[in-house]
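Let's start with one chain on its own, the form predicted alone, as structure tokens.
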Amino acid sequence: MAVAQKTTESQGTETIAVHSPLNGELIGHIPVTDEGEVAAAVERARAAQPAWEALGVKGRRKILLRWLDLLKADEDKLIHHIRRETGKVEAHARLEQYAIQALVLWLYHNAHKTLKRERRTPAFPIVQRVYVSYKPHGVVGFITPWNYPFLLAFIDLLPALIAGNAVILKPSEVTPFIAQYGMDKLHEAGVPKDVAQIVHGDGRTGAALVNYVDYISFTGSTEVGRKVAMRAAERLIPYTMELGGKDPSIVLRDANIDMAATGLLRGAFENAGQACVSVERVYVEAPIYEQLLERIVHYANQMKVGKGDGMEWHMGCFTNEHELQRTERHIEEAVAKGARVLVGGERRPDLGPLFFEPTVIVDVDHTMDIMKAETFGPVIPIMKVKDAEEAIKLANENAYGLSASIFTRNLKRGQELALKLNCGDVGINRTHLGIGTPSIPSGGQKLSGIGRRGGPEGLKRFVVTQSHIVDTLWGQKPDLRIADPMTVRMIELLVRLRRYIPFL
């Protein structure tokens, strides 16, 4: 049931067998890579990595734009992959699919603007000029979760790819397949093998990768970014970690009240929970509490949950027991400190081994593990509040400060309090579309993580810059003075100047 069970095959080879969340049917075996092997992929993608670095952004962006062809040809087997693997409904993998097309499409149209040579003002204007270029780090690799098996894999690695670096994968052992299909298409897209790689394994692969590339990505949760951090800076490389979240959502008296309480359900319930931009607690102003409540049971009762195809299915399963089973300890603890269950709460195995019912918890408060660590589940706890500013106040108590959302009629007053809020990104009257976004950098602050994804400042992490200082030697003559009375008069002059002219 998408757990990851180890067996060691007649030659001695390590594989992972790998479930299907579903019903618990094997969908197939991957191999465990070891240190030795993950190195000599390294070396192999080093010594591709210059002529894919030659071939120019322009060039990069035809193969990306083909890979999104094959995949649109084949999406249905796409799909099919992701849902398989997760137990999503087919809407919330289709979501997936849509947020990489918005990518590859933002990359093509931008990143060779981006990316492009810039002139910058010279110390000495008319005999100088000055340039910044922007040359990938090398071998980039990537350590990818399994809740969003297509949609984190390459949402990071495809602007590694364009930016001219070499890239190597490690996806989660727990949904490997749906990695190791949009790798296949990449390689039949045009990207050389060598300069895309793919390698399986559990944290041991992981590990490992850390060892010998030249820049890391993390997606995952806070203790194991924590230990890549530290590899990484004992190794002195850069690195980006996007990390946990507990995404709260404020709900002030003026909103649409219904809009309010469908969006705060989709916001909690996409992917089972399973997100690490999630909705999982809210804050609603008290004189709308009473009818914001009446209208958010209303909906939840009226949610689909199964594993049927169609859009028409609201949410599938839990990816595997280990999220279930913590989902279950953190309602408990909250019902024996006095929470109420209005909606759901248990399992549903009728329906299969990993489903759970959305569930919809009241009467929480701080001193409760469901409003202070991460669930990632379908619950939603609701806290009433006084105002907006107890509400700003509660939400940036939590130590995690990944995503947030508020909902009112008001938008100038809703960015207002957004620029209160400890975060990366806030939804105005909609959640989850910082990173579904591409044109804007999406991340955390404090336990959620270090570094921007998205946007040309997602792009640019792929990069590091290099000046160019370019002297005409116009008017200049033989001379071992670093700098002799008209050149001393001449940076007077410039310094009065620049308080007026500041572009000389």
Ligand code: NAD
The other form holds:
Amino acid sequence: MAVAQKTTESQGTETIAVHSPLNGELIGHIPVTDEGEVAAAVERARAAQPAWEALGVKGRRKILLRWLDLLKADEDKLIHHIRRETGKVEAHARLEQYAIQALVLWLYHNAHKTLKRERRTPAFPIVQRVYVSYKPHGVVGFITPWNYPFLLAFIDLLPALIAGNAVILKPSEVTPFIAQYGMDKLHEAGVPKDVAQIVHGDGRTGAALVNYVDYISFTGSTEVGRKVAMRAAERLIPYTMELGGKDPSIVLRDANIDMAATGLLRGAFENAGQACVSVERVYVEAPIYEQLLERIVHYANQMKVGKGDGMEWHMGCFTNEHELQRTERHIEEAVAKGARVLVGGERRPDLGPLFFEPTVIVDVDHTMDIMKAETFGPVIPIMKVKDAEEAIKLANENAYGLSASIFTRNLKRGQELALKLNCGDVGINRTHLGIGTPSIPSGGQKLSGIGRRGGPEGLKRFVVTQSHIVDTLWGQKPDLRIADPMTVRMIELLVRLRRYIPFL
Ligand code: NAD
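Starting from the form predicted alone, produce the coordinates for the form predicted together with ligand NAD.
Below: every chain and molecule of the assembly, starting with the one above.
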């Protein structure tokens, strides 16, 4: 069952039909925004942006807080929208909302400090003062995926907005209504309609957006991200790419076995494994391998899969048939090469069209797709390794580098080993916390992307720096020489003093 289907209405406007993955029910149609309309939206945004910038961070942050209050007042509706479009369980839908709440509050308390004009050390003290100012880019575009359709639609957009940019969002055509809901609430909270706009459609609308905005923030697959980055490079506009992953998890011999087993299962099966930062492969030190497997099988068999309401359900369904088929292909190929399925491995049509069992698979190796390519499904492949060094080597032996995790009781050693992993963030004793912790940067390297979201680093990507060098002309006379003898003496004195006085 394809979730998004294109239809053409009688009057000629192209629309996309959106169906719920839970039962195939039609949710509605969205009109496709064509390139001309995208260009016009960017023009309107450009005209509206200066007044938004003039409000200042403190004016803008109040509006974002009001947005949060409006969403919280109607929390159940928000969760319902997310679940209906994605098929995820209530707990996983609530995670999206919690992460956005944390982000708004972090921005509320930190954006003004991060974006404040800074005074720096001048080349010549007394006669000069130097500053660095941060100015918005202008109009920032966002292209976002379907797997966390609320969180990922707003996780980058809100920092750009608070930094004074006008924003245009192109959400996934698979889950457009939840993004529309969040955008409508932004307008209700007081963001002018031209300052925050939404355009709908598939890749064509996304590609059109890249043609007009001043900065593009892309979250999605590596394949599409590369195309977007190439167009951005052609236009010489800045961008960030948050792309796919094949996140490794390493379990050391001193780990708390039960905490590792449950942590790994949560990390692998959140959102039915359809998370860029889900645990996609596990390396376990040999002395605890059998014991850990026993615990993983024990807990995996207790997972509650279904579409029931409440926080007790552990896993919902796939959002698209496409991902389900890729997961089946990866399992089949691994089994054909000698892997063994210990738990799951089958569809659950009794629960709905896109339900699949949480799956534990062992005897895997790096010749198999399940250990190399992004699976994006509820499968946890587990491999025995000799020691931590072998685990690190295998973890880095992948084209992706998004996030990773290490389970150990030795927190210091865990962090030392983390530095050897080629990825953007590492969880010690817990997986993928980065995306829900707004004070820290997170993002990928290698095929997983370029740039960071989160923290001051993620906020500052949405501004241009401008330096001001102010010469007071104190004690100076008109002179055509680049430096008079007095200035030359001053330079020599400063060179000597600066060895000992760092702030001079
Ligand atoms: P996708 O790349 O197919 O689509 C993402 C967005 O790009 C959609 O809005 C789509 O309409 C748009 N698009 C498609 N073709 C385009 C084009 N030529 N030009 C411009 N836009 C275009 O990804 P998806 O299937 O929606 O999401 C799943 C992928 O996203 C996975 O690979 C996952 O790992 C990745 N992802 C990454 C992160 C992260 O933060 N690193 C987060 C979530 C998902």
